[in-house]
Structure formats: structure tokens, C-alpha cells
Amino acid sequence: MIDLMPIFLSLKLAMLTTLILFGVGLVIAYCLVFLSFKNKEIIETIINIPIILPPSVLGFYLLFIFNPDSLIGSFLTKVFHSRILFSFTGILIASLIFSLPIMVNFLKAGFKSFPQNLLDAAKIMGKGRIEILLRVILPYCRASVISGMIMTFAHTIGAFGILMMIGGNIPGQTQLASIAIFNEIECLNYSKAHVYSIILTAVTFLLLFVMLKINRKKEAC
């Protein structure tokens, strides 16, 4: 009988990191595709820096940002009285870096799509842009939208190094199920590894079929 819980702590970090994100996504995405401003290309290189840089690299800056000793460690300490290695907040923060190009590129792509006479004809009505986003634009790109939480998702269900890195493998706390695929790997479970393989497949098989489904239906309207 395996344990469940790394699979459940990896669902809700899943969850977590997919709500969180897609709150902060929709404000950088709209504010990339509808508004102007200077040095727009940094901002967007460097909310994608993570899809390029190697997980180990971003996961040695967190822990030097995060070390209790640093100035934001220490601060964060004293003043929360909260530690963010090897804690779930910490995997939750490292999770949130690591997949926010995801759900940005996703929203972005559907912002995009956007007819300009659609919104060109909401703001001669005399809406907000508040509005406008949340009545007009998401409606219309609800598959990009939908898109981006799936893949958010996936994605964080998928990764490993970042993770294992920040938030150690401390049972019931920071060992997700793709760390304790890599711990029975090692005992020579490999009938454990599989049934938590199998379970992430599954997930993931789904999560993607609804996606390709919704892409689909929209291809078709």
C-alpha cells in the first residue's frame, strides 16, 4: 500500500500555484498586450527567464534569497516568524516562479487573438478596463484561459529539481509525487514508483484531453 500523501501535496500545490497565478497572470498579460510602456521586452524576458534557465540554477538563487542569514530570509523570519526552505510555503513560492511564463504566454496568446473593434466598441459604451477584462476580453479567450490553468497545472505537477532543491523531501511536507518517485527509484520500489508514475500519467493524460477538446471545439465554432 503506497501513501497518498505526496500525491495529494502535489494536487494542491498544483491547485494553489494555478489559482495564484491565474490572478497575477491576467493582470501581466493584459497589461503586455493592451497597455503601452517602455522597456515592455524586459519585463517579458524576464517573466520567461525561467522556461530557459536550468531548474537548478533558479533553485541555488532561491535558496541564497531565502537563507535564513540572507537580509530577505532573515527578515521574513523576524517578522513572520516563518521559514521558507524546506517548508510547503517555500515549494509554493518556487512553484509560482517556475510555472509563471506558463499561464502568462498562455493568456497572452488569447489577449492577442482579441478583436480591436470589440474593444474599441466596449469603451465607446463607457467601460471600465476592469470591465472590459473581466465581462468582455476573458469570455471571448476562455479556451486560451482554460489552456493556461491546465497547463499550469500539469506543469507544476511535472516538475522536480526546483523543488527538491527548496523544500527538501520531508514526508508530509515538502515530498511531492514526483520526489517520491525518485525515492523508490532508489530503494528499488519500483512497484511503488509505478503506481505513483501511473497516477501523474493519468492526471496529466486527462488534463491535456480536456484541453485538446476545448481547443477543438473552438476551432470548429
Given for the second form:
Amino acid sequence: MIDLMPIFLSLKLAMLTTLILFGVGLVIAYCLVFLSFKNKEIIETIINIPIILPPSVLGFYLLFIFNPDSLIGSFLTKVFHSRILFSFTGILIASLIFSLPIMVNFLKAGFKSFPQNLLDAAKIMGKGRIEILLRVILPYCRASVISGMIMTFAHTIGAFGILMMIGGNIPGQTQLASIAIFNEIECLNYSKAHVYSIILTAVTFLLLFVMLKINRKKEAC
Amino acid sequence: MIIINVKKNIYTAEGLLDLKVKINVPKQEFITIFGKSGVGKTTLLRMIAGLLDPDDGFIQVDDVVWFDKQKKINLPADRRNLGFVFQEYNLFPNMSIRDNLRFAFKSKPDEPLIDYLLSRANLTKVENLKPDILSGGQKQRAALMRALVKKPKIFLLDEPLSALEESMRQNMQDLILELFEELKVSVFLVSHDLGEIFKLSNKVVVIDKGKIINQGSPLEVFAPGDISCKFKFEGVILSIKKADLVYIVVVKINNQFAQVVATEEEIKGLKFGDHVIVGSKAFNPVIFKANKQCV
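Switching from the form predicted alone: structure of the form predicted in complex with the partner chain?
Below is the whole assembly, all chains and molecules, this chain first.
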């Protein structure tokens, strides 16, 4: 009998990562596109580092940072009342850092396509930044918003190296589907590895298919 | 009284442009800002609207100072009580036409006013549709009505009719004229269409390379002052053909074509594509070149 817990944990992690990053990414992307301030490039570079950097390097640094003996690690341990490394909280934080550039870049691309004149029209009506963002910009950029959410979700489902380094392979706590596949292959349980792989492939296919459908519909409009 | 005295350095396709404009006009005038592309017309409207800060200068409407660089006064766009109609309509695509008008209210929408404006613009039947499926004329009427929701004192129209076909354009001009007379607002219109300018404006301000080069009534600006005509139409020369001792000049006036008989003396300096004014002094139409600097 196959253990569905890794699938459930992967979906839970992807869901939480997507929801949290939607809020965080919205603020960051809005500031990067619509506000003028110095050193934007530095902030964008830092956000995009996880895309380029090997996951092992990022994982290695996070191991140091989340170490209960480090300044940040001891602070986070007090905040969450449990250790960060080798826990679900740890892989959630790692996943947020790992997938942040995906969400920010999709939202940024959408916001950049927003016409200045529509913004002017809303400003003349006396609408505040939040109302313009929620009622005008987000509906206009809905394809980018949905694409950003789907890609963040899929990216989290597919994450492996960094989450393995931070979370290890604890069944029921940090053993995600991608890690479970690795585990089953190592134990030569190819049939179980196949089942996990088929489920992940199906989820990924479905997500990408929905995203392309939405984008095609938007193009047709 | 509306006093505008602004300076702004802007980057155009032809390089840096030093825009310096000084306009003093009484209230409730219909003023057209005329000039070639890239001379700073839209920038001027955006500065009046508060969407762009002048580098220096002063804007005052009635007794209220909207902008004063020296005293560091800069009223936000929404407190200037103006309506702005853009060339690209700028209706919010995710909202229906009625919701676009509702959104223009700062607090609770005045539904009877919306009903009135929608019926006035003949949009009642399409009020629940999204802008994307409406015609250009319907979209521009909706944009016009949305700009009126706040009962503005000043109405800024940035080439609002340039994308419309001729018959729709005429209808919109009639609607704008009716609303101008009914609401007693001051209007600043950016337009290239001489027919439109003659029909709508009391005053024309001609801008070239960032400076005002001429201003006055449309007749003063566009027609030579020494010709008195019973009627005048603006048009474009399509052909000039010699017929015995005279010349036949075909002129496109709006959507119609007129053939005008001209002498060799009259056609001197005229060529295909020239903007001309066709008028009649008594019974014979005469043709002469419209003020070249302004066309």
C-alpha cells in the first residue's frame, strides 16, 4: 500500500508557499514597478539569486542561518517554539525563499504591461494605491497573477535539493513527494517510485495545461 | 479666470524640448490646443491635470492655486475637479460601462446621475456590457460621460475623436458642444482637425516646438485676415488639373469632394495635400491656402 502522506505534504507546502508568496510578491512587485527609489537593481538581484544559484549552495547557507546556535536560528526557534531545521516550518521558509523570484517576476511582468493612461484615469478619480491595485491593476493583470500562482505552486512541488538539505527525509513531517521518490529508488522500490512520479507528472501537466488555457483565453480577448 | 504659466523640459523623438506655455483665458471658454505631434500638447494637458509636475510655473483656476512651484503648492489630480478624456478611451476593461461610471465616484455612486448620463449618451442598452465589445464611438461616449460624473469645472480632451470614423466623429462633436453649453465648463481640447476646431472652439492656441506661436479665434488663426467670405470650409487638395485657361482643383471637405475653378494666380503655391480653405465672397467659390504655420 502506498503512503500518500508525501503527496499530501507536497500539496500542503505548495499551497502555503503560493498563498504567502502571493501577498509578499504583490507588495514587492508593486514597489519595483510603480514606485521610484534608489538601488532597485540590488533588490531585484537579491530576489533573483535563487533562480541562478545551485540549490545546494542556497541550502548550505540556510543550514548555517537556521542553525539553532546562530543569531537568526535562535530567534526563529523562539518565535516558532520549535527548531527550524528538519521541520515543516523549515522547509516552508526555504520554499518561500526558493520560489519568491518566480512569483515576483510573473507579477512584475503583468504590472509592467499595465497602461499608464489607465493609472492616470484612476488617479484623477481620486483612488488610492490599494484600491487601484485591487480593483484595476490585478483584474487587468489576472493572467500574469494566475500564471505566477500556478508556476510558484508547480515550482514548489518540483523542489528537491534545497528542501532535502533543510528538511531531511522525516516521514510524515518533511518527506515530500519528490524526496519520497528518491527514497524509494534508493530502496529499489521502483513500483512505488513510479506511482509517486505518475502523480507528480499528472499534477504538473494539469497545472501547466490550465495556465496555458487561461493565457490563450486572455490572448483571444 | 484660468491662468496657466508652466515650464517643462521633455524628451521627444526629436530630442529635448523646452516647453514654455502661458495661457490666460476667461472661464467657460472652449480652447483648442493645436500643433504637430511631439510639440508638448499632451504634456501640457497632463500638467494641468496634475498627472505631471511642471519644472516651474503656476496654475490657477478661479481663485484656487493648483500649482505654484515657488510656494510649493501642488494640488493632487483628484482635488483639481476636472474631467480628462483620453484618446485611447481608458475605460477599465474589467468593469461594465455602468461600473466604469460608478467607479468614478469617490463615495456612494449617484445612480440617478449615472442613469441620466447613460441615457444622454445613448448607452442605456449597453450599460452592462464590458468596454471591449463596444464600438469606438460607444467607448468614447462612455469615457466622456465618466469624465462628467464629478461635475468638473474643467474638461481636458486629448484628441478624443481622432480614432473615430467621420459620422461618429460628427455625432460626438455635437454631443460635446451640447454638454459644453449645458454644463458651462471650460474645455481644453487637443485636436488636429480644422473642421472640428472651427465647429467647437472659441479660441485656438497654436504650439510649435514647445512655444505658443499664435492664438486667437479659429478664423483669426487659420484664415488670412484680409479675406472676407460668406462661407468657409477647410479641406485638402486632391488634384489640380488645367482646363483651358483655368484650373480645376478637387478638394476633399470632410467626406465630400468639391471642384473649385481657380485662376493661375490663385493656384500659385498650391499642391496636392495642401490644407486649404474654400470660401465664397459672393457667388463664386474662391480657394486660398490655410495659414501654413498653423496647419
